[in-house]
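Just one chain is shown here, as structure tokens, and it is the form predicted alone.
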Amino acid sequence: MSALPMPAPSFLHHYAGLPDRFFESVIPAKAPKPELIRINESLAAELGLDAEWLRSDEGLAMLSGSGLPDGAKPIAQAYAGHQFGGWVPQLGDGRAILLGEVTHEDGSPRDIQLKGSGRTPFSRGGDGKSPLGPVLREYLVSEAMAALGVPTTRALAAVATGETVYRDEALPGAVFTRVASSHIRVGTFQFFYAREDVEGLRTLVDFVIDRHYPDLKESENRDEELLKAVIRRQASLIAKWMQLGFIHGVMNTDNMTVSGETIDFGPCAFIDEFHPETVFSSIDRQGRYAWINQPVAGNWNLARFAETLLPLFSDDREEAVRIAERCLHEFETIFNDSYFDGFADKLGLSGAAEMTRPFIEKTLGLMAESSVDFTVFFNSLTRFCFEGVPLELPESEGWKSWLEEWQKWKSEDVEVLERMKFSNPVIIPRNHRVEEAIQAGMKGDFSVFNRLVEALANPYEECEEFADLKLPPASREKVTATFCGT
């Protein structure tokens, strides 16, 4: 009896069903010698995709862009954006191609997008390809973020293309398959606002509400409520980043989703020694997107989003601006509540937020003065509370006073301690380990990458097998700059 043929993905095309000005149809470039690096089997299962089919010749052809199954409608999405504060009226998917959408097991659609699969009409003179390094970085960090409980785009697959990509040097090429609730950005709205395309803005609002905020469908002030909803999600998201010591690195408006998912893991990194002004991105020379500046940058991006909705708020420009300002005023409160509540959980504190906030600020100040490792410090507090492991704090009168104060604030409530445990990871994708995986991959060895993927899948659990991966870098291992890869 012959085996049944494996099923190819059954794509939906909600975004490709929008008017033509929202995207351009494209054909991915063929990879000369595609080789599979990794399939995310658990995510494939959630999406109803057959992992064996993805490994087949047909599946590899799809994941590399070399050949698409029936039903795919590859498109590059149009958007604009502010990049490091500078306005660019047309950006768009310059090296990314949306194949379509599939249905997640929760019943909602997910985009399937190839990154690094060749030129599009938005490539702006680029080759549309991706070096291997950024593909491995995005796979590692996006999946780590998902395991850490942070809203994020996901990694379905990484494929080596067998071709050379030229940047400052010759590099091996690769394609990354990204999964997202959608790829609609603040910059998508800016694209239509800049063209005074009010009908396009209305179409986008309807699409976003239908996909991401269905509870707003019957709202009397849908446009205003959408702005508030996006503000809430982004304020909460940025607070989560900061509680993990994560620095996005390139918080341009075209890299802020209206779904509230983290997107674009180019020059991102996690802090080792804690300094609030830390920057890793090689292109962020002014520190615009430093750890401490991320809420300011996020609020600025949301103000640009609010601008795009002004024509929908009211025909009276002054009234529209008042509505936008009223909504934006909520960002600081929402962010601060999420930020300080999260750090209270990390410290295992009991007491009202207004009482614990000064202690949290004092803690972060002492951490910065002493250059303590961000992840190790908070994890050591968890181990002290759960296992009685002695704390190793810097020797100073400040830390001695801090410890006495912390022990007064520290809760013994089981629920508080459980929140503490799942706020302080044991392991993160440390920069030197990510770089180690990339360098090994450049030589054709993906065992380091695969081991790190597996270690990061359970970030809140101690695992002796991966004990070496949780350690801070030695001085010779420190990574001080990360790169975009475009």
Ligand code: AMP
Given for the second form:
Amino acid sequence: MSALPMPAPSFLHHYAGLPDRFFESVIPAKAPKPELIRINESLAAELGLDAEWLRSDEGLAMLSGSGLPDGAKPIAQAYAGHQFGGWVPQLGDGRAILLGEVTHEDGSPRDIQLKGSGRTPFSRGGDGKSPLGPVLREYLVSEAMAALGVPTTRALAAVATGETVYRDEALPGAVFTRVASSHIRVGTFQFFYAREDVEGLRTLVDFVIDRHYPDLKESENRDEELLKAVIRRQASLIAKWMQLGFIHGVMNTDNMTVSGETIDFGPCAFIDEFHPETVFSSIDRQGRYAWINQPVAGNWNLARFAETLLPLFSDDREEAVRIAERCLHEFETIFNDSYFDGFADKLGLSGAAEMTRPFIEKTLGLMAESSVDFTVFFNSLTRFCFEGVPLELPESEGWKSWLEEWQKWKSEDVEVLERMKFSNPVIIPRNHRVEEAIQAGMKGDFSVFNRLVEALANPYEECEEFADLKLPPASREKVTATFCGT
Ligand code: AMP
Ligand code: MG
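Write the structure block of the form predicted together with the ligand for the protein whose form predicted alone appears above.
Below: every chain and molecule of the assembly, starting with the one above.
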């Protein structure tokens, strides 16, 4: 009996159905010797994709960009953006190619995009390729974020191309398949605003509301409501990052989605020893995107987003600015609520904000002073509450009185304490572990990477098998700088 032919994905093309100036058609480059590194089977299942097909020759051809199935319509999306505050009128997908959308089991579309499959009309001086390192990093960190419960783009696959790419050195090339609820960025709006293309902005607003904010369809002030909705999602996203000690690293407007998903895992990293001013990104010399500055950066980006909507708010510029300011004004409150509520959950607190907020700030201040490991500290509180594991706090008067205060503020309510378990992960993708996985991968050994992916899939569960991966870096293992590596 012959096996039934396996089904290739059937792509939809909502984005490619937009007017021509939204994108450029492209043909991905052929990979000389594609080899599969990993497929995300559970995500494939959610997307109705046949994992067996993805593993087949045809599947591998698609995931490496070497040969696309019928029905794919490869395009590079146009966008602009502010990079570290400097305006760039045209960026666009220089090393990413959208194949189309597929339908998630939740009923909504997801973009399937190849990263690193060659040049596009937006590549400028770049080669459109990606070294293996950034592919493995994005796979690990984006999937960890998803498992941690943070809105994020996802990893469907990583494929080695068999090609050498040249950066400062010769490196193995790879292609990453990214899944996102869309790839529309603040910078996409800026692209049309900068060109005074109000029709383009209207089309984009319709598209975004349709895809991400369907509740706003019938709203009378759709443009204003859209701004508020994006502000809400971004404020809550940035608060979540901070509660996990995550530093995005390149919060440029082209790296901020309007869906509220984390995107672009370049020089991102999780904090080990807590210091609020921590920066890892080698290109962020001023500390613009340090852990503590992320809400300021987010708010600034949202102001750039608001600016693009001014022509839609009102013909009267002053009135339009008033509307934008009114919406932007809400960011701080929404962010603070989200930020402090999340930290209250981490500490098992349930009191009124006037009491818990100063205590949260005091806790973070003490943590910074004594360089405690962010993840280990919060996880030890959970273990103390649930398993009676004694707390190992730094020896000091400050911590002694902190402990007394914590015991006082800590809730008695089991439901509140239960939230600690899902707020304080046991394991995060620590930099030295990500680095270790990349280094082994460069030598052709993906077992370290695969083990780390598996460990990070259940970040809130204690697991003996992965106990070593929980540990902070020894001093010789510390990673002090991360690179985009593009
Ligand atoms: P990113 O740092 O990933 O946000 O990228 C910023 C801009 O540079 C985007 O327009 C990218 O498409 C482009 N870019 C990054 N790496 C490359 C590359 N290797 N080749 C071409 N364009 C690139
Ligand atoms: Mg980017």
